[in-house]
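Quick heads-up: it's one chain on its own, the form predicted alone, in structure tokens.
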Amino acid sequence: MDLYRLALKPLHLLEAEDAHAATILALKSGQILNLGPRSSYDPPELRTDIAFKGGTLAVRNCVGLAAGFDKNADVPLAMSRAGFGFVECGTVTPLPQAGNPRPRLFRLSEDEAVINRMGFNNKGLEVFASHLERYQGRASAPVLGANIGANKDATDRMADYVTGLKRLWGLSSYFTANISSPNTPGLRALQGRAHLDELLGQIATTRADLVRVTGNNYPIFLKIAPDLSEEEIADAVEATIAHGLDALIVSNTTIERPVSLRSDLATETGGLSGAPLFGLSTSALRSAYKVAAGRLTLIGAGGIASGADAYAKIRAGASLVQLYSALVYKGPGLIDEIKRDLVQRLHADGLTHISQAVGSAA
């Protein structure tokens, strides 16, 4: 057992949100002092290029950190050094907001799961942007995504996504529009086709204007919930393609509560993540892959806790994968464990690159 996995025991004695804050503080200190978890394992089999209008997003491995861990872009370099091929920060909203009342983060240890009802707590775009500015022009800059959202009390939530895109343009490697958090009332309504077309239309127009003014383009992704029907997933895929976005992340947390949950905290309100989300999110991924039919890059998230889970997502249609909740239970050593297992599974299947496995089980 590695040192960082041993450190999980005292962290789990703290209330979940306090433990997370302590982790971020430790990583910030380590980032400054050049300490903390470190990985140099980046096998060529896992290097991935995601094509988009005007360029290619190159990641050194296909395993990424999902949004929610680093809400204010405090420690993207530390998480990149820990072995992630790409790091998604946020969700960030235009104005700072406190989020929902505490307690709002719960460990379901018996289920290796987490429930959160954080409510997009973050320090706002200006702080987030100032943190991203540290990496401009640095050779060691991580592949960093900005996950953008809307303020709870915004009078025009769609405008908040445009504001985020404009403020952070040129500061991140890619953007994700998060319309699927269950913890901002009414936000998931944006996943309906009419609202989705309006939102993605505004994003596409803003993107075109920014490209024209700056001469630079960046990938833009959409993140959806796992609770959508097959028809709603199809609508999300078609709208994403129609408006020229570059990938779909499947998926966010779920409001469902599987009967298999054993923890007494399973009745807490919020989004469920971790191991119990795996089946639902992977089923949604398969549906998206079937509809996309090769026209759209998919990113698999939800319940990944092993190389077997990551490989199942890839074989279901994902070109990249993301995880977060499993780190709560297995620590940063899990990142390299997953990468090594992926390479072994590729070779066992007679494959030489991860792209050859994408959709192979669809």
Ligand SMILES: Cc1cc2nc3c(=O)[nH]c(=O)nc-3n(C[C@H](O)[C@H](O)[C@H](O)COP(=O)(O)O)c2cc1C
Second form
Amino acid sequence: MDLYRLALKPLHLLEAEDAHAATILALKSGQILNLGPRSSYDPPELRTDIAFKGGTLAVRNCVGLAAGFDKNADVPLAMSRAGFGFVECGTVTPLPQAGNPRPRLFRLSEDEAVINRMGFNNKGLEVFASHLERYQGRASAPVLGANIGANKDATDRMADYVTGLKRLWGLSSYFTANISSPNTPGLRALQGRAHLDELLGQIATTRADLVRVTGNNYPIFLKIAPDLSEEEIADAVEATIAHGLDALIVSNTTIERPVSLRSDLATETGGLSGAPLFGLSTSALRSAYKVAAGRLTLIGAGGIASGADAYAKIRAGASLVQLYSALVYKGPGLIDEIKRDLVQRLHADGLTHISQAVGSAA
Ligand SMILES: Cc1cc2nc3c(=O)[nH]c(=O)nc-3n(C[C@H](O)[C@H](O)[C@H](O)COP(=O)(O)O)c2cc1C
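Here we have the form predicted alone; I need the corresponding form predicted in complex with this ligand.
Everything in the complex follows now, all chains and molecules, and the chain you saw is the first one.
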């Protein structure tokens, strides 16, 4: 019996954000006391090396935690111990901010979905950095991504990404520039080609300076929305390649509301994630894969709730996958379920390593 799955019932009696806060608190205590969900199932079939200009990002399995669960990098070690191959923390903004008024997080249980309009609530770069410093030089350090964003009131939003990169350089395994949250008004406008070129140009220049000064390089990813047109997806792929970024995460939450939604909460404003996002985000991924034509690593996120879903993302072109919402409904046991199922599916297809399946259905 999966105890953590049993714990979901009482958790779901709480308001969604309170349940999340209680979960983070429990995981934080578990991190200290060496308790909590635990998996050391890391089959060689799922080990993945992501090559980038400055070296290799090695993950012990290709299933990662998507951003937004651990906004302040409180529990990356707990989530890594629970079985994720990599853990993306954030979005962190330079200054702390409260985010939107509550309620701002909704479980659409009938749809196995979530709507959030959190609005980048986070404690800011200094607290985030102090948490990452705990893992410096530790052999057990998780593969940890810093997802960086801009403050709502920033006069120069692009400068906020530069600030994030500079402050966290050397403290995280990789970076993600998040320009696709629907909950910071105007943020997604950064996905337009002209803005994107300027932002990625600034990120690339900052990176080159940091590499020169520190001698270290880290992969930088860009995270896009699933609501972009084919042309905008193509622009994002080309701009990411042109500015030497290392991967594209497809995708963030959607502002669409598929007609299939059954929950009364479907009309809440915000980004929709979970099962109903799967089709949209996978088709965006497929489009990105076609345009990239082998020139760019892709990371698939959006509605993954099973091994079949993760495998579909990989076959659509993802080298790594990430998930968040399905944890709300299935608990941490899902992580190993997905990994076991992925290995079975690989073998059934006569393959020996996950990389052989990447893009096989594109
Ligand atoms: C409550 C919540 C908060 C989120 N916050 C962030 C965030 O701060 N930054 C970000 O890049 N993505 C954020 N996301 C998006 C997820 O990282 C992911 O891209 C999206 O939810 C799709 O994956 P899923 O269907 O497995 O949840 C958030 C998602 C949820 C549900």
